[in-house]
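We begin with a single chain expressed as structure tokens, specifically the form predicted on its own.
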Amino acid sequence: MGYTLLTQPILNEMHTPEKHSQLFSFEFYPPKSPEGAISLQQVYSKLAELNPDFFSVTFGAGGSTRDKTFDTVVDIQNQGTAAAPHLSCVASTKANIRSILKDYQDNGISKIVALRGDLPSGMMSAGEFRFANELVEFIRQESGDHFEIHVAAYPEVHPQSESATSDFKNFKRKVDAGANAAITQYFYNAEAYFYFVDKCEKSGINIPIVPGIMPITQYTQLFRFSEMCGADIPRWMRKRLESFGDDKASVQAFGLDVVSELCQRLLDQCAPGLHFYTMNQSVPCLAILDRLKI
């Protein structure tokens, strides 16, 4: 059993800010303990006041957090904000995915973030699905248009792709299979995003491509994540962050400046919204949105 978000519900009627033409969303990971659940509830409560389009909840490798993801998603949905579970297909079966889809439908969930996912350590077979486009196609076959399907996009190229060309072809297959929107891996080079969007437009891809935003709070953690997911930290940024050493306050102040400026530029040039990788924290996201006057 997973841990649910406890305490007070937050209803849509309590949300006073109006929706913007550019939509905002936030990503959580399922809490690992009762204390984590209480902390996440507090984070959710603060971010829900902004009336986001949805909250997404991650799904562990090979479905390792299936129950916790489900519990967290349903609880968010019941508190008045749309929730979008991540669903990864690698190491899954069609019967397993079919069961999950039905459970989400039965609980009023209408958004899904469909991903290939990572193969769990020690597992040799990818299962009945190899790529995310196969998952998107299966969701459409099983559920028709019930789900609004979001997929991943990589402006700086997926780290496991053979080339930028093959990576873009993989992305197009997901769109052709029935994706409604895309969320990018985080990046700090706006030009990579603009180039990717321009390439999509020239290729006839017209779904919203929402930039993924990672606030900067710790350099060591950011460097580790970026190495794993292939997100580039520009040299000038890396050198500045390294120069702060253990001065956490300076790292956070610099990160706030850099990420806020990035977000403002993206919005000024008509990005359809922003998707924040919160790391289950509200303060960094709220500081950025305050800078943006959202």
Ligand code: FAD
The other form holds:
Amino acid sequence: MGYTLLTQPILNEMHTPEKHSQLFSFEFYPPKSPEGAISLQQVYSKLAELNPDFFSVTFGAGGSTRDKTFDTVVDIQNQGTAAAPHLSCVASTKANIRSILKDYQDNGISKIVALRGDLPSGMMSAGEFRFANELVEFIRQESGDHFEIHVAAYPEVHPQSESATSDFKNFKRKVDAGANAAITQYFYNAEAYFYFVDKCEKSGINIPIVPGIMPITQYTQLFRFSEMCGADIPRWMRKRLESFGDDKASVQAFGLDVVSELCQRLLDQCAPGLHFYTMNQSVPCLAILDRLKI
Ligand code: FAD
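Counterpart to the form predicted on its own, namely the form predicted together with ligand FAD:
And the full complex, kicking off with our chain again.
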């Protein structure tokens, strides 16, 4: 299931459901402790058996996990699976980003998830980059076509954007600057994704827009995350989840049903693949993929 750099003819085919080869990827955050590192290695080993296209590793706000992201990415790549570091540019300098890109290039990393990121609390200056399109442009200037660049997309609209229209224009700026693919913020409303993809096609955006999938394993943290990142939890889902209270097994069974059905619908229609926000756990993703018979 190798992930080839996408050329125009392939992209056009990818929107025909029967023909596209689907892309699967898993996202980790860098481990915070030696125990976390051991656990992540086990999670990685289980998920690597599925032969995903790549694993991606997040980058802490303001570069706070720079070394840990680097170590995790290189470790994954050395174990034989492609790895893509996330790189956020807010609060960073061009010299700093240049040096990070060079380190990745020197270590054989060829995919990158390019983001603006969010300013860590208490930090006032945005640095030399204001938005992710400027980072994409900078990566292309510095390293030509070396990196396959993935950017973030928001079918339910980024929470800080002025309007849905301006947010879409801003997304297009990232594509015009040289992004090869996009990964969406997670969502539970499939229609938002279909509408977004349709709008991309009508606007001449032909890169794959891969849905980001957040498995549901508990709900307090999910509500908190969703509030922050602007992901809508539909009322009927919220009410169901609330009604389960401390009954973790029911939350997980419901989450598995809902998210598996969402994934099936996305793949049956036009999604070019799935990107899983694993939260460094393998079991919820494996359960979904098992339902999907992948
Ligand atoms: P941008 O594309 O720059 O957009 C940010 C906001 O600015 C939007 O409201 C947009 O409409 C507006 N905007 C963009 N360009 C312009 C412009 N030229 N003029 C005016 N307004 C503009 N965060 C992390 O800290 N680390 C991670 O590893 C990480 N990984 C992520 C992975 C994925 C797949 C996703 C979807 C998000 C991730 N995030 C991560 C969160 C992300 O950093 C935040 O959502 C952040 O608020 C926006 O980043 P962006 O790259 O989408 O920014």
